[in-house]
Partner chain sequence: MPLVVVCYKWVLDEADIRINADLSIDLSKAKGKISDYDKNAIEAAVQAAAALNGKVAGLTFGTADAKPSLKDALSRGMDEAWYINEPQASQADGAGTARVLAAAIKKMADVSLIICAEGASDTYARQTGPRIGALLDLPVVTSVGKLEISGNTLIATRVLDDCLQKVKVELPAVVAVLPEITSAPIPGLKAVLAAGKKPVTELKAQDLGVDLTPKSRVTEIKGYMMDRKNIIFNEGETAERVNNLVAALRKEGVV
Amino acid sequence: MAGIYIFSDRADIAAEIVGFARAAGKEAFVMALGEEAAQALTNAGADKIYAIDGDSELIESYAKDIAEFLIKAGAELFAVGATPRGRDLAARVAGYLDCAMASDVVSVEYHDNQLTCVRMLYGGAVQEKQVLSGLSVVTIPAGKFEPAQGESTIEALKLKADTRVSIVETAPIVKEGVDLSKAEKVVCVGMALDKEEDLQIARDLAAVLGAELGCTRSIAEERHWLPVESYIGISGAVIKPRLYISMGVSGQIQHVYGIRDANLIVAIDINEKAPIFKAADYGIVGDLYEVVPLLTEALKK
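Isolated structure of the chain on its own, the form predicted on its own:
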């Protein structure tokens, strides 16, 4: 049946894409790999959940059969969560469908029965608008839509897997940081900090605010002061907090891409010409070593 068909190996993104489908006035059908994954989505508000039953643990192994299923179902759109596995699946399905695909869109909406997508290019410096007709594939990052809620029924979907690739061994990825994409408040540190011990200034401010601590790419990948999960930017965490405060962050476009959806942006930097101030709602020009402790004390009172 016509509608938007959805896959994401993250339940939160699946619920958000269902929310998009609801806002667009479309029926939403979620696909999940296996009964356990389907059960985790029963409150995501979909019209139906299809639990894929097959011989492979790799969702991308079902790409050909998923493409054929979408055609038979009369799907209008295949919307996939923009995770590493989701992107792989989306590209394969689009290839089998020989259809248009838009990757990592920042906005997507229906207008006159056409799908209009906006995505960022060149590190966020340029916006590209794509208009897609007919059955298409898009990948959608987390935090773009309000998640839907509501109970759904599960139906088994028997698909044939391409078993030429199989899992030989698995090993967990050890993550040290928090999931910044879910944080309500974030304090972010940049290269203006002189030494690692000075992170305590940021931690004190984050503590009084009840915020999580984030950083720029250089802090995580060059200085190794914080886990890579703390890095905010186009190739790191893309966040949507109610409050974002930067400390000594210059505000290059790659970083601003990761904070552009924050409700309130406050920037603290000694350089009044720092690019971060163009993105900020409020800016404080001053030495973070003077400003932040004063701000922390004021908030404690």
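Structure of the form predicted in complex with the partner chain, given the form predicted on its own:
A single chain, with no partners or molecules, comes next.
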């Protein structure tokens, strides 16, 4: 049946993509790996849920068979939640279909029945609008659409998996950080910090402000000083706090992408030419080790 076929390993994103399909007046078919995942989606408003049944626990391994299924079903779009698993599956399906794909779209809509996507280039400096034709693939980040609701039935779907990749072991990542996307105030640290103990300077400021602590990608991914969900930017959290204060963050475009919707941006950096000042409402040029403790004291008064 024509319509939009949907997959996300996150039930909330799947329901949001059903919301997109509904708003576009299209039929929505959700795919899930296994009966349990399918059960979690029964109230997401889909026309049908396909519970994939096969020999792999890795959804990515079904790409080839999913591509064939989409063709047979006469699908017009494969819309996938933009998570690491989703991006992998989506691109592999697009590869097997050798079709157009738009990744991590900023927006997606049907305009005169043409699928029109906007996405970011160059870390967010440039926006590109593109029209995709024929059976296509898109990946959609969380929070783009209102989730749909309504009961749907589950149908088992036997698919063949590529079992060449197998899981050896899984270690859950315990989410230690908070959901920065909902934070009112955020203090953000960058690579200027010399050592991990110096995070205390930022924590002290965050405490007087009632702010959460965030960071740049390198602090989380290279130095592992803060959990991965604490990093802000195009590949991390996109936030919209009332107040964002950075210290020792250069403000490269990929990071700034994540704070565009902040109400007020404040930057502290030793280099007056740091790009962060172009993105800031207020800034202090100075050594954070000197400025931040003074700022914390002044705010206590």
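Values in this document were obtained by computation on a predicted structure and should not be read as measured data. Numbering follows the first chain given and starts at 1. Between two forms, the rigid core is the largest collection of C-alphas that superpose within 1.5 Å.
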Task: Core-superposed comparison between the two forms, E109 Cα displacement 2 Å or beyond - done: no
Task: A15 C-alpha shift between the two forms of 2 Å or more, rigid core reference - done: no
Open item on the list: Once you overlay the rigid core, does the Cα of P241 travel 2 Å or further between the two forms?
Closed with: yes
Task: Following rigid core superposition, Cα shift of V228 between the two forms in Å - done: 3.8
